[in-house]
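To begin, one chain is listed below as C-alpha cells, in the form predicted alone.
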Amino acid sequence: MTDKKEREDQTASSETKGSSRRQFMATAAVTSVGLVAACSQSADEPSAPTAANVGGGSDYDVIVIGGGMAGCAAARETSKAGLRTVLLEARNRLGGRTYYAPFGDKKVELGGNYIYWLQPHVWAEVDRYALPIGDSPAAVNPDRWIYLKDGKPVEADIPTFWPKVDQGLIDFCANSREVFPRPYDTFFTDNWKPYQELSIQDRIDQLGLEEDVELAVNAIWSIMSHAKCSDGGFLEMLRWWAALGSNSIDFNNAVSRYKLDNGTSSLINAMIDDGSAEVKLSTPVSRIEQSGDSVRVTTEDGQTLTAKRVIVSTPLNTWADIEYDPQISDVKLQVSQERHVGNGNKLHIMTKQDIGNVFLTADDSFGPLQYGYTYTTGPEGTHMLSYGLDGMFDVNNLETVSDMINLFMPEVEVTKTYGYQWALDPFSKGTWCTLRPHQFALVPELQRPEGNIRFATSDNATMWRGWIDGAIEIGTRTGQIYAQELA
C-alpha cells in the first residue's frame, strides 16, 4: 500500500508532467459538448454554491459529490423523495467516465457504454426511459481475425481457431456457477475464498493453453480487465462470466455489441430531467467535515456547503484526493492510494479502405492494443474501436495510431482518430474498476458507511463493478437508503 509520503510524491510528480486540476478544468472546457440542460450554471460561467441560492437556508438534506451515472441516479432519488439535493460534479459536463462527443459528422463514446439485458438495474431504466438501443453485430461475428505473435501479424482461421479459444475461456471459468451460485449475492457463499490471492494470468497459467491460444485469452482478458493479466484478479472475471450465464455468446454480446442508440448522455439527461437536484458543474470538493449530524462540504474555490447526508459518487481511484474529518476508514484510503487496476486507452479510427469486418487481439505484452474491430464499414471506410493497456498513449496522434494499425494491416491507411486518456484526468485516474487480487474481500469495507457518508460508485458495486448497470445499482440504492433514513 502507498502511504501518505508517497502519495504526496506521486501527486507532485504527476503535476510537473501535467495539468494541475483546475488547469484541468479550463483545457477540457474547450472540448466539452452537450451539457445536461437542466444544470444551473454553464461552465464559462462557474458559481459556487452559496446560501443565498439554495433558498430556505445554507442546508440541503443531501449533497451528492460526483456527476457520473451512480450520482446522477443517486441523485434522482433522493430529489424524488422530496429531499433538497444538489450534485456537485468537478468537471465541466455530467456523465463521468461515460463521454459522449463528436467525431466527425457523428457522435462517439469516448468512454463506458456496453449495456446487456441481463444487466437488471440498467436495462429497467431503459424501460424506464423508453431508450432505443443500438446493434454492432460485427463485433461479435468477424470476418477476419489477426493477432500479433513475436511482433509479427498472423491471420487466424476462424472456423479451427475460435473453437479452441472459446473452450480457454471456458475452461478459465469452469467454476464460475459453484464459487457463486447467486452472481447478485457476491458473498452469500464463502466458495470465492481459495481464490481470492488468484491472478488473471495465474488461472490462465494453470490451464495449459496451447501457445496461440494462450495469447487470445491473455488478449480477452486483459482487456476486459483494462490491466495486465497479472494484475487483475480472477474473480473479477469469474463473477462477469457468472452473471452471464456461464456461456461466450452473452459474453461478447455483453462486452462489445449493444449500447444506447442516442449516447449515454440520453440516460444522463433523463435521470437528471426527472428529478428535481440542483446541478453545479466545475465544483471540485475538497473537504468534507462531519460534527453532529452536519455534513460540511468544502469545495476547492473555498465555498461551503452543509447536509444531513453526504453521497462520495466520485471514481475510488480518487476518493484519497479529498480531506475527511474524522478520517475515513484505511482500508477505504489505502485501497484508494494504492488504486484498482483498470488503466488504458479507448479509441475510434477511421481509415480510408473498406477494411471489412475484422478483429484484432494481442497479449498484454503489447501496451498500444489488445482488443481491436470493426464498427462500421463501407464504401466511406471503416471506422473501428480499440483498446489497449497504455494509457499514456497518445491516442489522437494520427502517426502514432497509424503505426500501431499497420503492425496488424500494413496496407491500411489511417485517415482520423479520436479518444480521451483517462489516464490523465484528474478526476477519473484510470478506466472502469477492475479490483486487485487481494482487494475482492474489501468490498464490503468500501461499501460500508462513514457516519452520514456513504460512498456510491460503479467501483465499489456488488455485481456488475465498473460497469454502467454497477454504477445504478449502487447509486439508485443508496439514494433509496437516504430517502428511507430522511423521511
Given for the second form:
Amino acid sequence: MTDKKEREDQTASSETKGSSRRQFMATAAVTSVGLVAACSQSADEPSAPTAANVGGGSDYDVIVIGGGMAGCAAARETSKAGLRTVLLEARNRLGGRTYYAPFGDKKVELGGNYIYWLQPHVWAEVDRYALPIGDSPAAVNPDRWIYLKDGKPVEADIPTFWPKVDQGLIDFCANSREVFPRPYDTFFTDNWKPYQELSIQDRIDQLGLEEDVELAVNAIWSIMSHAKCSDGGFLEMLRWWAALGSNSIDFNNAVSRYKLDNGTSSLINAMIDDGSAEVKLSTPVSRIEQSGDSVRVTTEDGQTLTAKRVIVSTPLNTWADIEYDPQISDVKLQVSQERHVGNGNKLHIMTKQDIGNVFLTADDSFGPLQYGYTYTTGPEGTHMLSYGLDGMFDVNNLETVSDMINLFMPEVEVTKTYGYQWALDPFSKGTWCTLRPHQFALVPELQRPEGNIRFATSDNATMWRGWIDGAIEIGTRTGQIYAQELA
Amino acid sequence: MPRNLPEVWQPGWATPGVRTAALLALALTLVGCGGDEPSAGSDATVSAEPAAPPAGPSLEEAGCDVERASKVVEQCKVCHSVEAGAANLTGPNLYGVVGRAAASKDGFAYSKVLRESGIVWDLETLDAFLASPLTYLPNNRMAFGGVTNADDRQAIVCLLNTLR
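Now that we've seen the form predicted alone, could you pull up the form predicted together with the partner chain?
Now the complete complex, all chains and molecules, led by this one.
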C-alpha cells in the first residue's frame, strides 16, 4: 500500500506541479564500504594460514572469495548453516563496489548505494536488520534542468521538456512486459531473443526522437548503463524497467533516491555479524585448483587453504585475473576478459553557493558527466552527485571539476570534489554491471558451476544484475545451495 | 606562483624560486640526507615510528600552504589514516611516511610491484608518485589517478613531511 500511495502522491503532484515527476536516476550500483574496523575481524591482522593442509580433510567447508555484498551474503548463509566458512577479501576493507567513506566532516557513498522497496532481496535485508532508510528527494525534484547541446548549456523548460523525455523512456521500454513477463526469471520465455543483438543506441535510433529529447534520453540510458549507448545491451535496461513495474516513477525513485541511512557498510557489517565466517582482509587470491572433492585456494602471498566448495564473489571483470585448474569455461573467461561495459566516474561535488535543486545532463559524447543532481542543498552550499562515463576524468582536481561544472553553470564556485576511481582499482575494473548485447544470452553459463566452484556476484545475478539487490540475490542463493549440498 | 618551501625540507635553501628548479634541487638535497628524518636511508625497511613520537612541526612551521594542504588531505583521508598509531584503512596509515621504505607499514598487504620497488618515500619520490601513481609504478593498487595540480601536490607532500 505504501508504494501505491507514493505513486498516487507523485502522480497527483506531477499533474499540478509538472516537474515533480521527474525524478531521475543516477546510478545504481557500485561501491564499497569502509569501516572495516567495525567488522568482526581486525583490519590489521595479517592473514595467517589457519590449519595445515594435511590429510584428507579440508581446512574449511566453504571459502568465499570477495567481501562485497554478494560475498558477505554468501558467507552469512553458509556460516549460519553451520559450515566452516572463511571469507577472503583482497582489499583492506569489506564492501567491494560499495564504499562508505569519510570525506571532510561527513561520510559519503563512493560507490553503489541506491536501493528500493521493489528490490526484494535487499529490502528483505532492510527489514531483517531494521536498517534505517535515507531519502534524498532533491534528486527527483529539480527546479532547474540544464543540459549540454553542442557544448553549450541549455536551460530546459521542465514542464514541457520532461513529459517528452518521459514519453521517450516509456517508448524505449514499450515492450518490457511482453519481453519479460516474469522479471525475476528473465529467461522464463524466449521473447527476449529477437532483441539480443540490440544495443541501447540501436533502440534509441528506432524511436525517432526530436534532437533535444534524444540528448536527454541518451544521457539517461548512458548513465544507467554507465557506458556509451552503443556499448550496452538494450535488454539490460528493459529488464530494470520491467522489474519496476514498467513505469518511470518507480524507475526514477529506484535509481537516485533511497539508500541506507547509516551507509552501505551498515548492511555489510550486519551480514558479517549475523554469521560467523572468519574474515581475512588484504588477502588477494591468485589460484584455485580442484581435485577430487577438494578445492585448493592459493593466496597471492603463497598461503594455501582448502575447502569442499568455493564461491567466487569477485567482479565479473576480474574473474580472469585468477588462475584456475582446471580452467573455467571459455565463455566465462572470454566474458571476463572482454568485460561488461559499466565503467566511469561518480563524483561528490560541493559548491560555495546554494544552487538549489539542479539536474544536469549531457549525452554520451561528453565523457566527464552524463548525469548530475543536487543531493542536499542549503545556506552552507550544495552537495551534488555526478556520474560520467570517463573513468579517467581527473575527478580529484578542483580546477578540472570546476571547469566541467562551469560548462553547465558558469557562476558556480566548486569548493571540494572527490571521486573514488573504480576504473583504476584492480579489484573492481569498472563500476556496476551492464552486459554487452551478446552477453545477455550467456548469463545462464555465467551462473553455471565449475565443479565445486560457483560464481556469485551482482554481475551474474538474474533480476537486479548490477545492483546491490542482485548481489544479495545471488550471494544468498549460492550460499543456500552449498548449505544444502553439504548438510 | 612558487610556494614557500618548508624549511625542514631544505635547510639553508629557502629562497623561493622556479618550482621545477626547486623540486630538482630538493631532490638533490635529499639524496643521502638524513636531516631531521628518522630513517631516510634507502635500506630502511620498517616504519620509523618512535615509541613516543615527538610532535612534528605544524603546517605553519613547516612553511606549507596550509589552506591548500588542508583541503587536499581530505582526499587522502578518504582511504588513509594519518594519525600516529591509527589503523590502516583502505590504504596504509601515512604517519611517518616520509623516510619510510615503500610497502613497509606493518599489517598492510601491498602490491607486489610496490613491495619490490625499492622506493624510499622522500619528498621527490612522493611528488613523482602522487602526480600519477599508476604511471610512476604500473600495477600498484592505489586506485587514484593522481594529484595533477603541482601546487596541490607540493602542499600535500609538505603536509606528509610534518607527520612525524
